[in-house]
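Consider the single chain below, provided in structure tokens and representing the form predicted on its own.
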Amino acid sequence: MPKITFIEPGGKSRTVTGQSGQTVMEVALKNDIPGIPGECGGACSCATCHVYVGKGWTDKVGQADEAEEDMLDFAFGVRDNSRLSCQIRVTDELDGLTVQIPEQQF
């Protein structure tokens, strides 16, 4: 089962286990990770699950599609490595993935 490390804005990190097929947002919600409310439930219709993908992982998680890019326009502090965690599907290849939670979601 893939492990994902969530880094909070203050630097505290927490590593949890996800299941292949879940989204990174679902893993965060299931494990009560603070800072990822996921208000739309993963429908890619808000930006409340915005994360920064860790260095070395951007190619493995892939690029945002057009719908996700449009939603990222509503996020605060967007960077080149910004993604919506509801659009990152957990796979065995993402074991060790690190994502940072922005200081502000909305």
Given for the second form:
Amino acid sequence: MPKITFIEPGGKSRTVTGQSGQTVMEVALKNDIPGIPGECGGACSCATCHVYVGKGWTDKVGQADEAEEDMLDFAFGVRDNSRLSCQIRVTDELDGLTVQIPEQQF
Amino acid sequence: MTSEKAIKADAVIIGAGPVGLFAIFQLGLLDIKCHVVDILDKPGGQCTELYPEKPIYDIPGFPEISGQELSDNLMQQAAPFSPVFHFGNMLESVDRRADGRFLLQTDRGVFFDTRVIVIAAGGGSFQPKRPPYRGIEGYEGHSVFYAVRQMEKFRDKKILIAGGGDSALDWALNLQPIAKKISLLHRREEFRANMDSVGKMRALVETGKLDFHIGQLKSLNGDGKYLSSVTALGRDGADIEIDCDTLLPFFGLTMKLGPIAGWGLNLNQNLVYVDTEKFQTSEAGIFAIGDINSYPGKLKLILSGFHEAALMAQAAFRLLHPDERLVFQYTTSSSKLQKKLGVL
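Switching conditions: you have the form predicted on its own, so give me the form predicted in complex with the partner chain.
Below: every chain and molecule of the assembly, starting with the one above.
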């Protein structure tokens, strides 16, 4: 099963196991990863699951679609590797993915 | 505050989301009249604030329904019971009086005297997102504002509006004629907002009446209370210094448990513990239903909140009328219930 590493703003990191089909936001919630409240429950409607995709993973994870890009307008500190983690579907291909949690998002 | 000025109520529901709205119906069937308080300016809670047009697929009897339709239907279902709504209000304090009733106060000075409180506050109250910049608290209320309650306050100011949604654009357009200088800061060229507003904004930019900067907030400059300028990070990585004395950040809303956290209820991670017979909190007379409560096996589904509302109403009736017998009735067959619903 794919492993995902979450890096907190302070640098602390935790690697957890996700299941194919879950979203990265769901994996974070299930594992009590701090800083990803995912308030709207994964409807791409709140921008509180913003993450920075780790180096080397942006191509595999892919780009935000238009709705997600619109929602990112409500996030702070958006960068080129910004994504909403509720819109990243976990697959076996993403085994080893690292994402960084922003300073603050709510 | 004396309780004479307070609105006397059987029950006060906190939160006009789907579960709070259905609680009006369930309590109404038992002749319990409700006052409903919500910080937003309209009913529906998360359903209408976060995803009005998104379809919901797990409401029993509705293979597909949008958040807005669900909210509209629940309002219609609650209407026969004439609920009184207090929008734009957040309940701040609760005091239990010697006779067991509660005295409640909202942030806008509305008071209630009630026997039953139903917390149906979902994820908490919606509050504006606060940008994560050191020292921003010090500027809030002096030069940083998250809402415009009185436009006059912004006359002759040098205003910077940050954000690219409808609120950002609406206020840029509305404040432009009275501001000394107005600037808009947004992270990209595209806007997720009403096309008409975007067009009007671009016309103002062309005629030099509005400065538009592409970038994101980086730091606030001033004496800690009054802003002198804001530094933004431009798309190309270079800093942009924007001359302004007022900053209006519009980055949407987030949910915070808010004052409920200080009510002395048994809480865990912003959730209120309840029993699964009455859905009562650790304080007799205060119930919690929907996403805000917690109990073994809890599922955060709208349908769970509906079930909780029905059982809560039974318990609330017994609390309000300890000597009366509660006869369980069906809306399909009871003429008494049908009269209350106005269908007979």
